[in-house]
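One chain comes next, on its own, written as structure tokens: the form predicted on its own.
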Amino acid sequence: MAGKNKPVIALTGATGFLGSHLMATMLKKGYSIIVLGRTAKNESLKERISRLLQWFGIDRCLDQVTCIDADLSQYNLGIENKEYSRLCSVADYVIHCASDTSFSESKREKVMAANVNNLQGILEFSKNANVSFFHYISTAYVAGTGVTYCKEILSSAKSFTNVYEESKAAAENIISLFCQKNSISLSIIRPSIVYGDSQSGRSLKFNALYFPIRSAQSIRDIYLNDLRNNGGIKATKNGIYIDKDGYLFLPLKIYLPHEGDLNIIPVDYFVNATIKIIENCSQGGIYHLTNNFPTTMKIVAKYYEQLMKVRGVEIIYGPQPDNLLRNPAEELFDRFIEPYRPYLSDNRVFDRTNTSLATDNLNPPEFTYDIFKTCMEYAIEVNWGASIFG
């Protein structure tokens, strides 16, 4: 059952791996949620989030959701008028989730057009409905490079990392214009590199952290197969065996730019700090929902060869020396992990001074092995995603 005094929810990117999994909570805590989001691929926009909801398993609460087919990029939404009136009449919140999450520079424009370009449908949705709040969901990262100490107010940053965090720099910024200009209560979440579940280690999503896990996945169980199956031609020309105990010894030399951590949270945390902010906070701020005692790839090695069964696996800071001469696994690594590799050993330092207040201290756990063992044995069991929903 709706929550009667709870406030209506619109919300975007419910479809998303973050908007999905707070969309999910909010339901379970007993609000009505207003999904904007779009058909895909056949499947309509009711059978997509019933299908999500079924995957949490809380297919009752479907009744708790308006699925209304918008369009962020049209005018009202690409609504029919008197459906975009009734919205505007009952929705309190807006949940801006909605994002293109990829860093290449080969897809600036779609980047752009999806996380700066088309806020202008939902800022006046938000204001047209007088909502009292807009919610938006950013990045820890948008603090930019070049900087240590990261505050929690909006940035002013000139260089950045990739497109992502450019355009999620630019989003803030002008919401928070659109917002102080209409007079709605702002706040802006920012959460640093997310992965699954805590406890119970499922997810929807697997980039991130999960990238260079299933990329020196993908690269051992080439080499066992070749060993088991073709009578270890490629391994032992590269130095790879597998030892007296069973381990793959698998030579993997990875160089990051310099010594620093890698500052994850998991889905959970996110879910219940962003609720907390969305119920506590009356004035609005900016929360950075980040990892105050960060892990680092050193430690996540370590977790991978220990679940793996591999050894050899090798962290060095500093920059690679010119002309090294790399073996086919690392030069495969390589390609598969550039994109992330800025993140994977980063100095900045998140201010949570807001965040404190706002979830009543609430932080992420430590990233134990218990917890990247759960999260990577449920990744491999859905196959990377690929069998997630059977």
Given for the second form:
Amino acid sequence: MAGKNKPVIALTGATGFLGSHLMATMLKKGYSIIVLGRTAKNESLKERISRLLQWFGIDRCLDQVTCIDADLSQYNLGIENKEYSRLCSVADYVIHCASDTSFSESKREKVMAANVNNLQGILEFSKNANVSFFHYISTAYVAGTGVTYCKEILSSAKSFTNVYEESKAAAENIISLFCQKNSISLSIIRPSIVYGDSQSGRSLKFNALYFPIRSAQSIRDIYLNDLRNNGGIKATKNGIYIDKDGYLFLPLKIYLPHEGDLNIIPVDYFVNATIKIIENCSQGGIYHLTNNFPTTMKIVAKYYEQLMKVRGVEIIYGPQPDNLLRNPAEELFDRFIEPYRPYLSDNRVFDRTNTSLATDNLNPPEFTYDIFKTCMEYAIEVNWGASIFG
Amino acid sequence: MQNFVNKSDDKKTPYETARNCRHYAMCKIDFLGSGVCESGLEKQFVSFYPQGRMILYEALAGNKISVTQKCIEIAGSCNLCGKCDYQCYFLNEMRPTKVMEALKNHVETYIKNGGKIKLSKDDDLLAEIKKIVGDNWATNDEAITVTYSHDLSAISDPKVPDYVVMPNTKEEISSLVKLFNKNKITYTIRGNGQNLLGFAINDGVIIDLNRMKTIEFDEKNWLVKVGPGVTAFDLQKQAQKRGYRINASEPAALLCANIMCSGIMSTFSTTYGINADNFINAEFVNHSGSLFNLNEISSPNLYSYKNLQHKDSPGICVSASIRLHPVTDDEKGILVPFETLNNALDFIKDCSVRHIGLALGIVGAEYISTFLSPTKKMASEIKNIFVDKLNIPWLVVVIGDKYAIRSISEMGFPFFDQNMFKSLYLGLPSLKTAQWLDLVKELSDDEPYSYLKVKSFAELFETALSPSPRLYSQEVDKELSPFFEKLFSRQEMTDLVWLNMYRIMSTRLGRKKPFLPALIYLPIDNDLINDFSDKFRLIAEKHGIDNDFGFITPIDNGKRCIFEYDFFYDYNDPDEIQRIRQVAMESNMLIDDYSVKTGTVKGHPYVLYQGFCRKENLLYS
Ligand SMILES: Cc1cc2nc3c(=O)[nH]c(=O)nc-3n(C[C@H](O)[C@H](O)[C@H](O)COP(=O)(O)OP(=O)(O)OC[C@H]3O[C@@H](n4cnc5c(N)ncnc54)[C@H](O)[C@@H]3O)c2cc1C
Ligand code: SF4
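Same protein, different state: after the form predicted on its own, show the form predicted in complex with its partner chain.
First the chain shown before, then all remaining chains and molecules of the complex.
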């Protein structure tokens, strides 16, 4: 199974956004991958993986993949003893990418279970397999709130924006201790917000950056339909109209608590930088995959207006005035973006010393209108993921 | 095997449509305000209503009977006005007028070809019967008797009676009973024949009570005395006109029949009660033909309850004094969504223990989408949207005054209010293509349905769905859409309070396939209810029978509830009939088992003919 010189990778989270993109590129580079994953409702793990490989256009690589039904919450990952021992004997590295990315406080228990409690199984596996490296995909936001300069060191933050950040910070600490104790080299890779491929626009997931755009587009479409097909009674009531040049005027004031940036990187950068880290770092370390040229919501709003032929979006920094009258579009939009709001005007600056060294100064691209357009057009083409697999 | 139950109606032959008549008697009431078949109103026998003509045509086309005198009269009295198309399409997506046309053609062609008309002769008994009720109101003509051969039960096979008689007074009933006793003739009482246990057919004589439609209000005493031919729909209309409400179940059910059979139950039973809660007094003709009044000390104690499956009927109920309930002008309906049945159960329990709400009922996505959708196809599309996109597998319908609605709001439950319900209902077609629904689901990530708490969500929801009677009506057959558009412009058609008190949509449940319910009275015990649900499902699956959760309504301050689980079958498919019988038997055994095990579970068949009992005797003994 193993390629001649490449280490054999045991990968979790291969069906998720980052994991799948990482898997695809690694396969193209000739790696052999043991996918530790789960059968979904109507699809076996193998079927899921081959569907993904097809989407990436690399079905030919299927025989580089060994699909193993594994349950991270179970002893020996729920894998039968003989098979478990066999896997231990072949795996050289672990990349732990599986994670519950929900921000919702109501899902605390589930998020903590997936991201923290379930670590034990995969860590034990690393020990039993005697792997030389454990690569953990974390997030830049383990830095927590109230910090302005975030170093590439373990987080000691006490307060976080949401349970996801908190769970990832806790996980980093647990993994780090375990690896130290068992002499396993560890790299912690911390991406900021990841969007689709900067060249092709392709992506498997459409949250984070996409969500505000998608929300605004939906609201736009509701009013466009009202204006075009129903006499626009509701639109007119809210001061919404179609301009002479065909642009829709839809007042949408978005309040963000203070000035700040939106730190986003494309998934191709995430993949290339991660592979460089895996291949180059002999000692391990912590790496911020962040953007030195972050964008802002003002820029994104401008891009949005241009692409969607809309006017009226206003980004206002500062607290929202009390008793402010919001139109229905604004009220709903506020609710839509609530979980993402802290990331939309962020003051944190990320240290990238380790990353620059390990990736030969590989940098993510600046977020231009062309990249925005390519990514959003792809998202719309696949109906924000609903028709991604046809 | 004639498995054409799911074929769309326009592709069905008249014979196939006729065979699919659901026999719900809804064409006997004016539930759409479009009028009722005129010949039915005049001649009264079910044979002169669309339902009867369907059965008659089926019998003629299937060569079960030949053309008789009455046959000619029944076919001739249809003026092809098309009213039954509106009614039947609304409920079952069927167009009976083509059957009516086929019936007329059949009879005309038969006569033109010199076919012999079968004359029915009065025998001695019929002559005696006619002496009591008059010439027009008793017959042994096969064209009439055959239309009384069906009921809704899967358990019994059709039986053609020898005679049908329609008395007009309790005295006539008394004389009839004495006559039948003397001649040792079996007789069976028939309301509108739509009880689901199936005991309204027999050989011998059928006594059809539909002529006895007296309604006398006694407002001082909060009661209305009705004859045994009064339907729930007609009485509710009269009561509403005077500012009252009655506890009514199926709109086409005759009230006396309903009380007699198993007691009236509806979502309003949460506060109005069941069984003896619904009436104040009743009059009977007993088996020897004597009259008795329930409130007399010497009368049989019908308030008692015995846990027996086939208790004898105490006689013929010839009037009932039904309780009137006050109505306030701030009553509204809301729909409270839930992700799990357990959460919905906790909610209805809490509400009924705290006396919040007048009417409460849990329905599943199948029920609600079937009720709201004008067609079967749309119902299944909408069901998926409810479950997958809106994440609403369960809804609790609440009717309450402004204080009740405010309390639910304060309890922190997001809900669709009356206005949003109207948008949802008349905007259903837009829901099918609404891309923004995916976002709404994501909004629920933190707190289920929290979008309903966003102040102006209702306005955006309405803007997005662009609800209108026209939009809704586009979903139905082209020729019928102008009628539907007008119909849905009427305020009551989208008013949750009206819809719950008249229940005109519940027979839509049988639109896809006729159904047989398992009905139980039991505590609101989540484990027990889930257990029943799972086991009913397993029984049905074992026999390849479609099935779904029906509804749950709390009763008696949340101490108990009524739970309906439904099994669907094609009653034109002998194999499916065998299987549904098996399902019915195993479900009843399951209920019996739990009944013994828990001491708190009662099955509906055990209430048959004990509808007059005190609910406490039924529920707690
Ligand atoms: C779709 C659907 C939904 C339903 N939902 C409900 C519901 O939610 N709640 C509910 O309570 N019921 C419900 N039912 C059952 C039905 O409404 C009742 O059983 C009602 O009694 C039927 O009325 P009917 O006039 O058709 O009675 P029939 O079927 O004609 O008669 C019922 C029984 O009573 C006997 N009977 C009739 N009249 C008299 C009389 N005056 N004196 C003595 N015996 C008599 C008959 O012989 C028969 O055995 C539902 C039925 C359908 C089809
Ligand atoms: S078409 Fe005939 S059966 Fe139907 S309602 Fe009109 S008269 Fe009655």
